[in-house]
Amino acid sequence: MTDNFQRRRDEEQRMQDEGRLPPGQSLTLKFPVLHYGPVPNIDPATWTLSVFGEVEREMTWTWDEFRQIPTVEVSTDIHCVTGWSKFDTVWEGPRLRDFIELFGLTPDARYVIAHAAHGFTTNVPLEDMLDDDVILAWKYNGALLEPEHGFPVRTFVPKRYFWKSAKWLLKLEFSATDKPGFWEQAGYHNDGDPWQEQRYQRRRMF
């Protein structure tokens, strides 16, 4: 037995023992990638992030701009829905709930929308993404996202699996109705919550 099994096994068993292993998942030491595309190239000096539908006011910010906004630190677990998870990763960037005062929301705003690169959409309750741990992500570990993981930016939504945590994040909508995105409408559950094991939605039986 190698010392890096070994090493994963204890550490999956803690977790297990801490009440942090949710239901049908097991712990990696590394951080795989999967999304759907190749590795968009985005230049930071002609990305933008805008924001639309349900808001008092459309704004959009340049990468030098966004930068500009004050950041939070979070600390948590990742879960995807392929069955890894990943513990005590550093996440940093602005706290959503904090960005959206720099542009305030209708009161029919519901559901938040993310928009990414190769048309890709996610679709989260406004009241999930309200939580202290939900941030627009431009740094892990210290260090700028690398392309595979999101850059610039990705919107972090940890108590979800994270497919919801969209990558290359271009545009927020703030929705009154609920809007399935692109893993939603190809079967993925529309909520995504790693403690229920809300994977994929249940098919009709005829």
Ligand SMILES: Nc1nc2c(c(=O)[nH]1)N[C@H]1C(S)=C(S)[C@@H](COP(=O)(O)O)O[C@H]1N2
Second form
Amino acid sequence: MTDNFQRRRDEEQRMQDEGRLPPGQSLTLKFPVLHYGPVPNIDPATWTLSVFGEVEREMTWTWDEFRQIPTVEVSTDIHCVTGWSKFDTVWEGPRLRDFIELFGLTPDARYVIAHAAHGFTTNVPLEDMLDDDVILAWKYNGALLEPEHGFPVRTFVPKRYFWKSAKWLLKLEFSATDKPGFWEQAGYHNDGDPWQEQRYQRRRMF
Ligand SMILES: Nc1nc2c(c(=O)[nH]1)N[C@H]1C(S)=C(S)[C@@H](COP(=O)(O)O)O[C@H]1N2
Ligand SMILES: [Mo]
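Can you give me the structure for the form predicted together with the named molecule, which would complement the form predicted alone we have just seen?
Below, the chain from earlier opens the complete complex, with every other chain and molecule after it.
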């Protein structure tokens, strides 16, 4: 027991030293499910995805239309604020940067707010959402997303803690001002960079 525990610790230390495991994280081989509230029962026949705010053209896609958009595959690590990281997860969907070309942004767009089922929201600066690895994921390991992992579509923002990757996406808002989301208003850090261990907001004590 102790030997196994020590070996795991050593392995995690090695990965931290190699720069792959962010500070305070430990590795999981499972795929934990984490969210607030129940899994929504989304019917793909009526689901739509819309973009609004600082866009040149407001647009809406049905599930059939959305799946026609060219996709990229991203294989990378994910890091949850509760302390688990999972390596080499494989996701597929349109790259957000390319997706934006379909409707265009106004010069005032600075933040992207993901709106998901049950009123869940999360905010990320536009600049960070233009990274190569930010996609609107609708496949995991080559198959459609499981309902508990966000079917039909989730945002995927691997350079932030995983709460910034909104499951059950309904709308993307492009905003001139920042709008702290569900967990961000509840005390999670506004930026959520795992490498800087930005888990929670610093609170003024007095
Ligand atoms: N819509 C929605 N998306 C969400 C959440 C949520 O509560 N609602 N939780 C976030 C959190 S805290 C995490 S860690 C990841 C977990 O994703 P997974 O269940 O696919 O592992 O989803 C994120 N996306
Ligand atoms: Mo999380």
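Everything quoted here is computed from the prediction, not taken from an experiment. Residue numbers count along the first chain shown, from 1. Rigid core here is just the name for the largest C-alpha set that superposes within 1.5 Å across the two forms.
Taking the rigid core as fixed, one finds a CA shift for Asp193 smaller than 2 Å between these two forms.
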